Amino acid sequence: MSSPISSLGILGAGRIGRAIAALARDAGLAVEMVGSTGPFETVVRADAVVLAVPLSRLDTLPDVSGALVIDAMNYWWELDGAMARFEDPSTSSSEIVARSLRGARVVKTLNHLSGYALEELARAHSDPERLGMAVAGDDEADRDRICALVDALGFTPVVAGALADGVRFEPLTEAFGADADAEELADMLARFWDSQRGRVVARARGHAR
C-alpha cells in the first residue's frame, strides 16, 4: 500500500491555492506555498505538489520531475488568452500538462468545485451533504493516493478514469462549477459523452459514440 500524503506544496497563494492550503492545514497536513516568485524548492519536496496557478503560466513552472503533482488549473480564455493547444478537444488539459511536465506524475483534481465550496462546505465523512470531487490519473497508486488527500481533505473522492478523463471535468461541462455530491457528480461524469461537448470530443478522439 503507498504511503499516504503528509505534505503538500502548493504553487499559486490566489483564492484556490489559500483555500486548498487552509484545508491541507486543518487535515493536519505540513503545508509549503508559494506564489509567483519564491522559494521553489520546499514545494516540490512535498509528497505532492498543487499547481493552482494561471494555465498561462505552465512553461515558466519549476522543475518537478519525479513529483506526484495534482493538476488544479484550468484553461480560461478570458484570463490566459487565447492558447490554441487547449482549446484541441482531442486531448484534455492535463495531458498537455503532463507532456509538458516530463517526469512528473500528474493527476488532475481539486479543479472543478467552486471557490466558496473549498471554503467553506468541506465535510466529515458521516455528514450527508459531502461534496464529491473528481479525480482522473493514470496510475492507479498515485490516483489512490490522491483519493485519499481528497478524502481526508473534506470530499468525497470519485473516480473518473485515466487523465485523459480529465476532459470530463473542466470548464464547459456539467461536472464544473456543480459541487455536486458523490452520486451526483458521478453521474454527471457518466453523462457527459451524450452532452454537445462529449461529442465533439468523442469526434475528435474517434470514438463513436
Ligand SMILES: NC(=O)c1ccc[n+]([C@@H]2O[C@H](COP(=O)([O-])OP(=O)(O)OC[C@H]3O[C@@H](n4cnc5c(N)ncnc54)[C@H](OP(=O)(O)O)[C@@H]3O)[C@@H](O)[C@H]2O)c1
Contents of the next structure:
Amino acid sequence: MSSPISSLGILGAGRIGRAIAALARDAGLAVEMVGSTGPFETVVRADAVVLAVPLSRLDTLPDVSGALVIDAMNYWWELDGAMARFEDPSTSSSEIVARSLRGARVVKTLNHLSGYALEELARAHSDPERLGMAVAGDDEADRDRICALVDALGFTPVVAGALADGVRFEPLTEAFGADADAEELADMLARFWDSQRGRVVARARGHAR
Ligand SMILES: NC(=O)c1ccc[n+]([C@@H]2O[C@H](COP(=O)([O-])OP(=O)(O)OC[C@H]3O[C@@H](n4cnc5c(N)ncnc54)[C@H](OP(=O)(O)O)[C@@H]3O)[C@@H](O)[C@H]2O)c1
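Previous: the form predicted alone; requested now: the form predicted together with the ligand:
What follows is the entire complex, opening with the chain shown before.
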C-alpha cells in the first residue's frame, strides 16, 4: 500500500491556497505555501504539490517534474481572460495542465468547492452533512493517495475517473459549486453526459450520445 501524504506544498497563497493550507494543518500535515515571489524549492519537494494559482499563470509555475500534483485550478475566463487552449471542449483543463507540466503526475480535486466551503464545511466521517469531493486522475495509485488526503481534510472523496473526466466537475457543470454529499455528487457526475455541456463535450470527443 502506498504511503499517506504527510507534507503538502502549495503554489499560490491566495483565497484557495490559504483555505487548503488551513485544512491541511488542522489534519496534521506539514505545509509549505508560497506566492509568486517566494522560494519554491521546499514546496515542490513535498509529498504532494497543490496548484492554487489562476490558470492564466500556468506558464509561470516552477518545475514540478517528478511531483504528485493536485490541480485545484479552474478555467474562469472572466478572471483569466480568454485562453484559446482551454476553450476546446474535447479536453479537460487538467489534461492541458498535465501536458504543460511535463513529468508531473496530476490529479484533479479541491477545485469545485468554494474557499468558504473548504474553510467552513469540512466535517468528520460521522457527520451526516459531510460533503463529497470529486477526484480524477489517470493513475489509480496516485488517485487513491489523493482520495485518502481529501478524506483526511474533511470531505468524502468521489472518484470521477481519469483526468479527461475532470470535465465533469469543471465550471459550467452541475457539480461545480454544489454543496452536495458524496451520493448526490456521484449522481451529478453521472448525469453530466445528459446535460447540455455533456452533450457538447461528447460531440467534441466524437462520442455520439
Ligand atoms: N477562490 C475560490 O473559492 C476557488 C475555489 C476553488 C478553486 N479555485 C481556483 O484556484 C485558483 C486560484 O484561485 P484563488 O481565488 O485562490 O486566486 P487568488 O486569490 O487570486 O490567489 C492567487 C495566488 O496565486 C499566486 N501566484 C500567481 N502566480 C504564481 C506562481 N507562478 N507561483 C506561485 N504562486 C503564484 C498569487 O501570488 P501573488 O499574489 O504573489 O501574485 C496568489 O497568491 C484558480 O484557478 C481558481 O479557479 C478558486
